[in-house]
Structures are given as C-alpha cells and as structure tokens.
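The chain below stands alone and is given in structure tokens; this is the form predicted alone.
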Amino acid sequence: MTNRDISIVTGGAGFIGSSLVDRLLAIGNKVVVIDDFSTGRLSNLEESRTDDEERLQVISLDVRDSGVTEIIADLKPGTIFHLAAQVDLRHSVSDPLFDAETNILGTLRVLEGARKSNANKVVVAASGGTLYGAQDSGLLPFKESLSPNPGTPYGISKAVTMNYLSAYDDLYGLDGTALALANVYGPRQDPHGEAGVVAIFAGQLLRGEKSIIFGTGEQTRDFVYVDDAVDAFIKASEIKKTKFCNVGTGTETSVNDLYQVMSSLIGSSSQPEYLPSRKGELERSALDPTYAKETLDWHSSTSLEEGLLRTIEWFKKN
C-alpha cells in the first residue's frame, strides 16, 4: 500500500471526525488520526479500532505542535482532512489568543506538512454561520459570493484559515477546499460549540431535566445531519480547484421549533426555561447549498426529523 492511500484526519476522534474516519475505512483507505483528545474521545473510534486495527493509526498530539508538520511530511499522505479546531464560539470570545493559536497556527502546521509532503488534497472544516456573521436577513440563505462578516474571534480564525488555504494554492500549488459547515448534529455529538444544542436538548429531555433556551428561541440555524456532512468531505476530496463551498440545507429552523420536535419525538411534556441571550450569537443563519450541488454533486438527503430520531436513539443507548 502506497502512502497516497493514506488519509490523515486531524480531530479524528471528535464528533464529525470519527464519523469521517469510519467512512474512510469503509471505502478502503488507510487512516491516521491526529487528535489531542481535549474534546475528542477514543471511544468514538472504538469500533473502527476493533474492526480495522491494521488500517487505523491514532496519534495523540496537539495540532499546535510542530510535530504535526513533521508527521504529515514523513507520512506523505494523499489527502488531509483538517477538522481539529477550537470550536466553541463563546470560548473564543473569552480566550481569543487560544482560539487563534489552535485555529490559525494549527492550520498552518497542517498546511506546512501538506506542502512538504506534496499532498494531493487538503479539505478543511470551516464554519458557515460564524464566517458569514450578521448579514441582511433578506440575503438568506447565504451564498458563497457573500463577503464574510465574522463578529467573533472564532469566525475571524476561520476566515483567516480560508485565506491561508487560498495562498497555499497560489504559492505552492496545494489544492485545498474549505467547507463552510452549517450546524452539524448527530450521534457522538459533543454538547459544545454552536450546534451542540441538539446534544444538550437530547440529554436534558431524556433525563427529564428542564432545558434552557437563551434569548427568545426564535433565533434560527441550519441543521445538517453528520452523515450528510461526511458525504461532503469525501466528495470534496475527490474534486479539484473548488476553494470554498457551503455544506447546509438552506432551511432555517428556530431553536423553539427544534425543541418542540425533539420533545415530541421523546414524548416529553417539559417546557423550557428562557434566559437572556448570549453575546456573539447570531439571530438567523442558513447556508445556500446550490453551489455544493453544482461542484460536489452534494445535497443533504436526511430530513431534520429523521436525523433527530437517529440522534435521540443513539443518546438513549449511550
């Protein structure tokens, strides 16, 4: 097996990353996971480690470490999926330096490794909602042609990441694609970061606890199921010269509606408690998936109710 059959997944023990690892192994790739386990869990890879021990290697390392560049340069992988990140919007506001070190310096460590190893492709996870930021609601769902307007350190770090990705293509010929992810949810979801509301509601409703909604609950998000997001990563790795692409459904769902659907699926009559809204959170967000259909031949195929049902069933068992 040549090194070009190797896929590296940074953040591969995380919620989306581990689902991507499962898929890569299923299609026959050899996978190297780089994760510092600050938020990712080894248990997310348990099944893959058992079934594909020979084709899966797990390296515990912080993406900010210079060793990341050395490992990638030595392995000479075909594709690098870069998902390791500081993903909590509120933490980026309270500690912007750590956010920049992880999301900007960490990305540079990965890109330098990719450049030195002459990798075929780098696919980077960006954040759609925080990247576009507050925009005229008449422009919803947001298209890729819209100028970024990040209002938080997290959003800024993702915008800078995209600029570096473009520069590495122009300067070194490194082919990279940034996927602007909507609010990804599903099994293994960590209740941190913006999309963590699904995991939080699932846990609270199943335990019979009162859920908290910040603000009016009429703020909207675009929820995309994790398996559909993984499809987009795989498709992006197979195409050339698409620098930036939305991965969303184009549909707005309010937090109130999300709660009502989930409580109905679980059979709970509990009503949420409302607290003041939190600094830095957007009122409305949805990503136009048209360009993804044109360039990646991708669209979200899992309905919100179906995805939530699968997620709730996983939380019941875990």
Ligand SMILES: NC(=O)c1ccc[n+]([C@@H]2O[C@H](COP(=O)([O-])OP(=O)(O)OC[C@H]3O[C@@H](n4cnc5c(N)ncnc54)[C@H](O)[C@@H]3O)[C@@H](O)[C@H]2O)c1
Contents of the next structure:
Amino acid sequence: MTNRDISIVTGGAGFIGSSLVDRLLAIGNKVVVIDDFSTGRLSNLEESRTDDEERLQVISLDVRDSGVTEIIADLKPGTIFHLAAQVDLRHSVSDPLFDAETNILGTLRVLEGARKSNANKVVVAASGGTLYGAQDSGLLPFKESLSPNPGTPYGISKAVTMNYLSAYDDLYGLDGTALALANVYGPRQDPHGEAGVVAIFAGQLLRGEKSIIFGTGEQTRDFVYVDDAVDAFIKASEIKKTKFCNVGTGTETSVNDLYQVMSSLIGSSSQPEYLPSRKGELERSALDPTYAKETLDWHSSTSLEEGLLRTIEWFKKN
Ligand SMILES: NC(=O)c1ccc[n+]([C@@H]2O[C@H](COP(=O)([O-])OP(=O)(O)OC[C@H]3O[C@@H](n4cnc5c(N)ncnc54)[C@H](O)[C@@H]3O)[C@@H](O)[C@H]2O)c1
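Same protein, different state: after the form predicted alone, show the form predicted together with the ligand.
Starting with the chain above, the whole complex follows.
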C-alpha cells in the first residue's frame, strides 16, 4: 500500500493546524499529526480523534528532534502541511536562538523528510504581517512583489524558510507553497499567538475584565477567519507551482474598531485602557489577496462580523 493518501500536519494540535486536521479528515484523508504540544492541545483534536480514530495518528515529537526527518521519510506522505513553529513574536526577540532552532532548523528537518520521501507537496505557514514589516503606507495592501522587511527574529526565521522552500524546489523539484498568512482568528485560538488580540479581547470582554490597548489603537491589521485560512491550505495542496502567496482580506481593521465590534457583539459597555505602544509593533498591515485569487482561486468568504460572532460563541462555550 502506498502512503500517498496520508497528509502530515506538523503543529496539527494547534489553533490553525487542528482546524486543518478536521477539514482533511472530513474530505477523506488519512492524517498524521506531529506536534510537541508546547502550545497545542490534544483537546483541539478531541472531536477528530473520536470520529476518525482509524484515520488519525498523533505523534508527540519536537521538530527540532533529528528523528523527525526519518519519521516523515518512512511515512512517505503525499502532502506535508508544516505549521509547527515558535509563534511568539516577543519570545523570538528575547530568545532568537530558540526561535531559529524551531522555525529554521525544525523546518529544514521537515523539508529533508519531504525530500527523502519524495512527497508530492509541502505547504508551509509563513507570516504576511511580519514578512513585509514596516512599509510605506501608500503601498497598502501589501503585494507579494514587495521587498520583505522582517524586523524581528520571528519574521526573519519565517522569511528564511520561504527561501529554503524555493531552493528545495530548484534543487530537488520539491513542490512547495508558502502561505503568507495575515492575522488568523477563530475558535481554539490561543491568546499568546501571533494574532492573539481577538482571543484576548474575547476572554476579557466575556469575563467582564478591562482590556488593555497598547498605543493609540489606530494600528491596523488584516483579520482572516480560520476556516478561510484552512481553505487556502487545501487549495495550495492541490495546485502546483505556486511558490508563495498572501492569505489575507486586503482590508485594514484598527484595534479600536475590532474592540468596538467585539464589545457590541458581546453587549459590553466596558472601555479599554490605553498604555504606551510596544517596541517593534507595526503601525499598519493588510495583505493584497489578488494573487491568491489568480493562482489558488482563493478568497476569504467570511465577513469580520460573522467570523467574530462564531469565535465569541466558541469562547462562551469553552
Ligand atoms: N495565527 C496567526 O495569525 C498566524 C499568522 C501568521 C503565521 N502563522 C503561522 O501559522 C502556524 C500555526 O500558528 P497557530 O496560530 O495555529 O499557533 P499555535 O501555537 O496554535 O500552533 C503551533 C503548533 O505548533 C506546535 N509546535 C510548536 N513548536 C513545536 C516544535 N518544536 N515541534 C513540534 N510542534 C511544535 C505547537 O504545540 C502548536 O500545536 C505557525 O507556523 C505560525 O507561525 C499564524
């Protein structure tokens, strides 16, 4: 039996990874999750584990472990979705070596596994917000043709993995796509992740606690709902030779506007407290989705209000 109907999802116990696992199982794939459970949780996979016990295997493993390459090589998967990462931007600043060990060396170990097993496809979670970094605001929403300007170790490690992906394609014909994700939000999101602000506000507003906004709150982000991001991973796995594309809505939403929409959906009249802005925080960000439409036939279909409603409902129950 060939294993090409197996998809590996590294980081599959995390926020985006577990939603991707749910989708892959729903469309009939066999899935192997590789995760060290540093931020991911087995509870994120609970529904899948009960429903699809035979088609889901979970391997508890750190991608920094040299064994990861051989495990992937032995599994001979069709597709590898690589989402395992050190996702905390501030931690990457305080411990850049740890960030590079996980996000660069860990990615290389996964790519080596892909090369050795002749995988059909590798899809990597890159980061659009940190890749482009600070740019002239006249260039918003940012296009793939812009020169990267990652200002943090996390942004650099994510940008470098995209270069490796491209090199593996040139050197070994390994078909890889890097998805430059905007700020993904939705159920199961951890407040500590890259776009944790939605999860943070949801928790605080539902508990009746005061939220803190750093800076004026007029800084903008591009919020994309997790199910839409998962659509992009699935499309990228089916389409050849798209090396890299944005996964965003192209729309800027300020942190103040996000707070107002969420507080009105929750029915809270609480006002946030403002503290000085944090070093290295981007002023404005939004990712142009035009190329994603052209190359993957992908666009985000969930409005911010609808996505926030679903997210708030999930946080209420959990
Ligand atoms: N959430 C966003 O808005 C966003 C934006 C841009 C890029 N990304 C990228 O998407 C991916 C998923 O992010 P997320 O938001 O779901 O975060 P997450 O923290 O929920 O998921 C990361 C997963 O990787 C696992 N992991 C971490 N280090 C590992 C290691 N050394 N070995 C094995 N597993 C490890 C964690 O346990 C977790 O399950 C990451 O690569 C992240 O950089 C996310």
